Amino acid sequence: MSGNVLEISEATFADEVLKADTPVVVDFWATWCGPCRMMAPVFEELAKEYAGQVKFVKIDVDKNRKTAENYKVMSIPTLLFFKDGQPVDTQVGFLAKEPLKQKVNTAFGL
């Protein structure tokens, strides 16, 4: 994990996501998930590109089941896009860099 992507937990979810001053993309993932591992470098690149504009965080569904259940995460990777503490968009499954970049721009009006 680079300095651009923050690993969060149920204990830090509210502070890091719901109370964030900037829009947040949350990656619900697990270590055993192949598509999640494919998503990781794309997520890292975008976190670097959007540094200061959008926060990128990851939460392990195996260690944080309650949060995954609260947001009805049924398959991973699932990306949830939060603005002002509310989910505004969702992406289920792997997405390449450019389409994901478009989704971030659309979700957050960038």
Given for the second form:
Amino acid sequence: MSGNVLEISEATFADEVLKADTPVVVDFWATWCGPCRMMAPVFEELAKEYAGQVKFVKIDVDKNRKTAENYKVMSIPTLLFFKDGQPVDTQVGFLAKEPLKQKVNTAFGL
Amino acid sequence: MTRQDTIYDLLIIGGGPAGLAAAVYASRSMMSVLVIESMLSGGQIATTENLDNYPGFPEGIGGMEFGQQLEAQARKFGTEMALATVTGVSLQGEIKTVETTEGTFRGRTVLLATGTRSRPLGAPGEEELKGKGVSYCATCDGFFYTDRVVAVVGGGDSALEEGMYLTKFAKKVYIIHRRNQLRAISLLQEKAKDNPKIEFLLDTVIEKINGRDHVESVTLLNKGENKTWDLPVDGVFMYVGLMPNTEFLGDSVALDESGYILANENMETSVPGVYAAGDVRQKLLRQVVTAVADGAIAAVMAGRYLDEKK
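Starting from the form predicted alone shown above, please give the structure in the form predicted in complex with its partner chain.
The next block holds the full complex; its first chain is the one shown before.
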């Protein structure tokens, strides 16, 4: 099930997100957040569809509070879209698959 | 046969307590049922930490767990679930269609159980700072306010319950209400007043919400004293009332002036074969216990409608 979405942390954030060769979508989530649980399968499907083109990673805000604070995440799920190490777009709250795909395409010019 | 080829006996829009209770009743009586939910089973109740007043659970039950159990019960009897957002409906005629982000579904009867959502306050700064300190869900976002100061706007049951929930995280919670008197039940009022982290600001309205990339303060006006001041806060949680999720219906069924669906005590709307249940219906008491009752009635009435058509 969760083969395509890499779980990252504060320690690996720079390597996996900021220095990535491809655009990255980061899912800020937590185990106690209902909409996050709904987001997970959608995120997983997108990770599979965009394999090689866009990277999808998730970060648990409970364990990585600093990263969430750095990026001013104050509500979850929040998705941050990174290109060349810079955040280029944000999605706060659950989004269904099709609208999320559109958002990914627009954010990264695909 | 795919779902899009199937003509369901009952299409239910909304997977909250009303929709899922209807699904339990309908699928248990051998009707084919599809529930279309845009986000999370349980609907609004899934964001309630604990359901205290549902009969039969003396210790209460978690809102999210309640939603999951309802879904499991409906699935057990054969209900199918679709995760999709409804974009339009066509409700006239024998076969009714519902257009969604995952394709078009068809049914012989339709139950509208789309519930309500939090109403925005309408204060300047609110829209711009949404998700940046302005929140409509304490259980979702409370965590981010550990050792911070927050304001809760509203004077009803939700405002007080969520305000008390937020004291688990925040060091200080202001409850701001535009009237002199709170609307919440007295049990909640007493509990909130006993909570040392809670301070009430009554007869007070939010003039605007201030902050650049996150909430920094709210500008308040005390109406009695005609005094204006800035209160530094890190977050603002809105519990100022609800609005029905009926925009997608257009004029396909009769609504009241606030947008709630008009249905009789058998949950029948102005369109034959189309029912409404739960918070989205014009009614006095919006609670899980009344929502599930509505759902059961609607399912039985939809079954009768189909029997008469045979």
